[in-house]
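This document starts with one chain, in the form predicted alone, laid out as structure tokens.
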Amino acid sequence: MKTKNVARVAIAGFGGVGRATANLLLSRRQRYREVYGAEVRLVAVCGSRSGLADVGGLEPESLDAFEPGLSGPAFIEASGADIVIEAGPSDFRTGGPGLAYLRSTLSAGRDAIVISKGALVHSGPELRAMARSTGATLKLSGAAAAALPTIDLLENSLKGCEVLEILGIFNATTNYLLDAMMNQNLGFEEALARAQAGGFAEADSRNDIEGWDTASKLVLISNFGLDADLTMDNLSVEGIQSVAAHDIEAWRKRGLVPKLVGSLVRAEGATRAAVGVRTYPLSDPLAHVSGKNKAIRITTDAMGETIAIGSGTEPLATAAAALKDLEHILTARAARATGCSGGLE
């Protein structure tokens, strides 16, 4: 009788996205069995101060029974998880709290799926080198614009081409605000208040509004998709906080649509990257990326321009992006198992 290929998953960070990821993973267990021959068990989840673990696998009804003190990298390591999904708060200035979880995970050769951007922006080269040295897989679809395919396009669809330019509308909050200011005649403060009341913007939206979230995603897409070595210090970053009513009126009169854009240009061996407001005529597809949608335009030497536009209901869309990474890991494991006689539990 063939033994099962068991994949033990832990989730570090259990806010809205972490919980959505757990619920979606548990709902897809039958798919994982049928498609990959894998028994996927959620063996641990934790927040900043409490958590829950079960080596046999947690069930949806048990996810509210957290126990104080069950948290931190040592707790995740003790759970026996071989795949860790990092979904905690994001702080690109310190890397925490995700950095400690990722160092623990990757140094031990366990695979990591990253949703929060902070640790990868702060210590990306270190974590990439750690993954290479131990043979661990490091995936980050949830961090690099989530439901919008970004690194996927660079690694797969445009493979072999030289990327000349990337332009991206990577932040849903700022896109919603600019859209509301242009089309609903709202001032910046009123648009922000409505977005916060509707759950489209965080109570503290400075990282979004000042361009730092867009900059973080641009750094990740560049470094992990193009093997670049960008840091936040390499970017010129401007947000939308200074957009005024007279700017909006001037753009309307000229038939232009403003977007907060992350841009990267590669030429003559040099890379230039920036975040700031750009305007587009209605003839440009980026002008029609409305509301909470995101978009990326990639220009290559051989395939010309490729544009992707996407959105999804949060936090489900980000959870689905993370579990797309899980399926890539399961695919690789199934391929290794097929290619050799051992390796399965």
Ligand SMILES: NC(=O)c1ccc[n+]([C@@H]2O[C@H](COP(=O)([O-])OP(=O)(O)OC[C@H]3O[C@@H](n4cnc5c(N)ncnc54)[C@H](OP(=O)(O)O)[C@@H]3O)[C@@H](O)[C@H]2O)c1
The other form holds:
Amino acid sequence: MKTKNVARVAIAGFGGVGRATANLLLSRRQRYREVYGAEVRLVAVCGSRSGLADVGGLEPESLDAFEPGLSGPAFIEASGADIVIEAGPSDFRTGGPGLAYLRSTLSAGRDAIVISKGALVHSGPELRAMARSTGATLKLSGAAAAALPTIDLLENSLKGCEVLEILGIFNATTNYLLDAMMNQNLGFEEALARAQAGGFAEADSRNDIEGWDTASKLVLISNFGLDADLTMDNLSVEGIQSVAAHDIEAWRKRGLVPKLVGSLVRAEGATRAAVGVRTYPLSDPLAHVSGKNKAIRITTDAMGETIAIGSGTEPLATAAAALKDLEHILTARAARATGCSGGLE
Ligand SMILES: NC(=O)c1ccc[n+]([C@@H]2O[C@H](COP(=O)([O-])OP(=O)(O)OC[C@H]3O[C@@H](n4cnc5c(N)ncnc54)[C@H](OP(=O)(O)O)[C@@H]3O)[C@@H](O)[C@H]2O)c1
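Switch over from the form predicted alone to the form predicted together with this ligand, please.
Expanding to the full complex; the earlier chain stays at the top.
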């Protein structure tokens, strides 16, 4: 039999994002073969109460035939997956169902790609330590602003530099709402109703509007990009819920553009982090991050300012961010395989 390098992937959480990730992964199998010499098999997928598994690899046309009872960390573990993509609901107050999947995956030394923020915000340092102790890889691009590169910039593009400040427009919904209030003369409620009708604001969008989603991403970028130990309790968090028509009018008159910004400043060993509305003159690139786009500005000691602006259509963009993480894992495995034969069959 021809020797081949096999990566077995399972996806826990099969809503819009989990399904998009599965379809994109299956459509890229030829690429994984050609670039990494890896046979990537999707061996299991599950929702909250049902799922599917096939050790030989699922195909796109089989993804609708879910069987009841096939769900949970034990099911994913039994599937033989060595890479678990976690795409379930996010709850940073409890960790959500993702926490049990990640503990089971990382404690066994399997690699995890995380798309939902909850477990990582709730128990990030614990999961990070678990991954380090078992040698598992823990990647989270999909959770940390997805199509906008954040942790990748810190880990790769700015490697070796000391990060002095991070500023980010991390939440698409609030950026859209502020943009609509400024440029379409909409009141807050009207803008929110439009966003909800367009499907890019959730029916209960308090997490976005009150700044918690931005705060969650800031915690993840800080803890996983800068190796900090930030918790939600360390942040001062203000959303856009109290932005009124007279604020909009005043900013317009002064030529300022409001943005909901997550900020992190590091000085003399201390880190200060906050979420709130800031205003920018039109000469600032952040003033031009419009609609559902996101952005990050990182200031370092040696490379000055780096700005990235990201767009992308959901859920494809988030799926692609998660599969970028998969390619990081395949790259590392391919490098290891040149020195040993582990993982070959
Ligand atoms: N949508 C985006 O653009 C986007 C972007 C970045 C990050 N995210 C994050 O990605 C995650 C998924 O988003 P989504 O839009 O796909 O959500 P969704 O459509 O609500 O799907 C959530 C999925 O999780 C499943 N689930 C619930 N409890 C579970 C459990 N105990 N075990 C396994 N699966 C369970 C649900 O199964 P049932 O159907 O059986 O209930 C459903 O399949 C969320 O955490 C979200 O915050 C989303």
